[in-house]
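In the block that follows, a single chain appears as C-alpha cells, in the form predicted on its own.
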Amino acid sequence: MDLRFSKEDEDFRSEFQAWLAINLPQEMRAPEFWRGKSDDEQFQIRRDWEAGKAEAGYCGIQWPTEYGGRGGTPTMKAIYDEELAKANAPRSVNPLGLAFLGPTVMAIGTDEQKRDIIKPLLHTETIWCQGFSEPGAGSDLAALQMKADQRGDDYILNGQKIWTTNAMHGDKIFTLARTSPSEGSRHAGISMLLVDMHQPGVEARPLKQITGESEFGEVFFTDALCPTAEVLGGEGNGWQTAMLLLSFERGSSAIGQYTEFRHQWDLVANLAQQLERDGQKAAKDPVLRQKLAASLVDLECLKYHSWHILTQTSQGKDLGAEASMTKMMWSETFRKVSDTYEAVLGTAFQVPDPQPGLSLEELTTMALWSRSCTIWGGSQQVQRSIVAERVLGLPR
C-alpha cells in the first residue's frame, strides 16, 4: 500500500480546491439551500453547475483527452471524489452516463456513437437513464420480457422498466430488450438499445421513495421507436454488453464514500453529545458509545482498503473480486453509520427536526437511503458469492 500522492497529484488537488472555492458558493454547500425547492428546481441547479464544471475541465477525470476528459490518473480521480465530498458539492445529475455508459461506448461503441454520445453526456446536454430492471426481472435480469420487434430501419418497443434512476429528467435511456427468440439460452436474443425518452410511446411515472423524493421512476414503452443503428455492442450481444457496462459500476476505490461517511459520522457523534437520553447525554450511554466506536473502526478499515485498491490500480493491475469486496465494505459501512444515527436519536429519526435547533434532514435522508445500497449494484449476497468463488475457491 502506498499512501503518498505525487507532486502532480497534489498540484491537481490544489488546483481543484481553488476552483471549488470560487465556483461553488458556500450557500450551495449547506442543506438549507435546497429546502423549499422542487425536484425540478434542484435538478436544474445541479445540471447547470455540473455543466460549468465540465466546461472548466473537471469532469471525466480519467477519461482520455480525445473524448473530452482530463486524461488523469486513478489517484487524481480519488482526489477529485474526496474534494467533492469535503466541499459537500451537489451530486452528479448524470451518474449512470458518466460511470457506466460513457466508458462502455468508449470501449465498444461505433464511431458515430462515440461522437454523438460522449461529449453531450459529459456536459449534461443529454441526461441518461438505465432501463434494466422490470417488475418481473429485478435481480434475475435474464428474465426480462420487454420486446423490440424490427420493422424496417426501426425497432418497435413494448414493455415496462422499473426502478429507473432519473426517469423523470432523462433525455435518453440505455435499455435491454429481446430483439430475437432466446433459442434455448435466456441470455441469448437480448440487445442493448439507446432510446429517446422524448417521443410518443414513452411514459415515465415517478415512484415516491421512503425519503419523500422521487429519484426513481417507472417507464412504459408502447410502440416506441428505436433506430436499428442505435444498438450498443451489436444486436443479440446485449447480455455481454450489460456485463461490460456493469463491470464499471463497483469502481476501484471508495475514498469518496469514506470521506462522505466520515463527515456523517462526525455529525452523529456531535449529535450524541447534545441529545439527552435517560437523563444524561447520549454520548454517556456505554452501548451507544460502543456503537459509535464500532462504526468508526469500520470506517477506518474502509479507508485503508480503499488505499490498497487505489495502489493496485495505480500500478496498472486489473481488479477482480476486489471490486466486489469494495462494494460490500462501503455499503455495509454506510449502513452501520446510519444504524448508529438511528440508535442515538431513537425512533424520532424518522421525523425531521425533532429537537429545537437541530437540523437533521441530511442524516435522516442518509439513514433511509442507506437501506438500498446493500441491494443495488449487486446485492451483498451476490458479492459474497463472487468473493467465495474467486477468492476462497469455494464451489458454486
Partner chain sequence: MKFQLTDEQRALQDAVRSYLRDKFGPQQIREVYDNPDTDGVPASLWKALGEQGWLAVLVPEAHDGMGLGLLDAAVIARTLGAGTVPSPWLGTILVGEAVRLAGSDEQKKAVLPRLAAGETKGAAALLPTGSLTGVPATTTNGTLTGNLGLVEYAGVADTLVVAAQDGLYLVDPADATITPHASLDRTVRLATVVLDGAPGERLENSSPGVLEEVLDRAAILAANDLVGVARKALSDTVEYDKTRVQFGKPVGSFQAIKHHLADLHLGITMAEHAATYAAHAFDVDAADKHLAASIAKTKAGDVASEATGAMIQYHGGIGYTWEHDSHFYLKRAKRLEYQYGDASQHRERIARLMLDSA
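Can you switch from the form predicted on its own and show the form predicted together with its partner chain instead?
For this one, just the chain is written down, with no partner chains and no other molecules.
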C-alpha cells in the first residue's frame, strides 16, 4: 500500500498545472463565462481551447508518440484527468473519438486510416460522432437496421441514428450498418463505416434534452455515400469491431469524475450552510446531514476505487467486465450527489436564482445531466447484468 505518485508523475502534474495556470484564463473557469452564449459559440470556444492544449502537447496522454500522443502511463492519464477537473477546464469536444475511435484505429486501422484519422482527431480538426443507437436499437444494439449497399467503390447508406452526441457539430461519424444480410446470426453482416457528415445524404437534426440543451440529435442517411475503403476492421466484422471499440473505455480510472463530483459536493455543502430550513441552516437539519454524509461516503469510495483501478491498469491488467462496476459506481454516485443537491435546495430547486447573488443554473443542469449517465454507455440495468453474469458468473 503506497498512495504516493512517483517523482516523474508528480513532475508531470506540476508541469501541466503550470501550463493550465497560464493557458486556462480564470474567467473561463467560472460558470458565468458560459452563460448567455449559444450552443454553437460555446462549442467553438471549447474546440479552440482544446486545439491549443493539443498544440502544447497535452493530448493523447496514453497514446504512442508515433501517433502524436505523449506515450504516457495510466497514472499520467489519471493525473491529467484530475487536473483538468480541478481547474474546471472546458469539456472535450471529441469525447467519443478520443475514448473509442482513436484506440480502435490504432489497434486495427489501415495505415491510411491511422494517418488520416488520429492527428486531426487529437487536434479537434475533425469532430467525430458515434452512430450506434437507432430508434429500434438501443440496449439491444444488434437490432440495428441501417443499410449500406455496395455500388462500385461506395456504400450507399439508408437509415437513421438517434441520440447522437454532438450531431450538430460532427464532421464525421463512425457508425454501424448492415452491409450484407445477417445469415442466422444478428451479429453477422454488420460493418463499421467512417462516414463524412458534410454531404447531401446526411442530415442532422437537434433533439432538445431535459436541460434545454441540444447536445444530442438525430442523424438521417438518405443515399449517403461512404467509400468502401472507409470500413474500419473489415467488411462484415462490424460487431467484433464495435465490441473492441467499446472495450477501450475499460481502463478509465474515474478519477476525473470523482474530482468533478467532489467539487459539486463541496458546493452543495456550502449551500447547505447558507440556506435556511425550519429556522436554521439546512446544514443543521438532521436528515439533510445524513444525506450529505451518505453521498460523501460514496464519493470517497469512488476515489478509493479509482486508486484500485489505477493500480490494476498500471500493472497491465485488463479489467474486463469489472469495468462495468466503475461505470455503475461513478454514475450512481453522481446521481446521489445530485439527489442531495435537490434535497438541500427543496422548493428552491424550481428556480435558477433562489437568492439575490446566488445563481444555480449550472448545478441544476448537472443534476439533470446526472440522469442521463445511468442510460448512455450501457444503462445501469445492462451493466448489472454484465456484472452478474461475467463477474459473479450467474447464469443467463
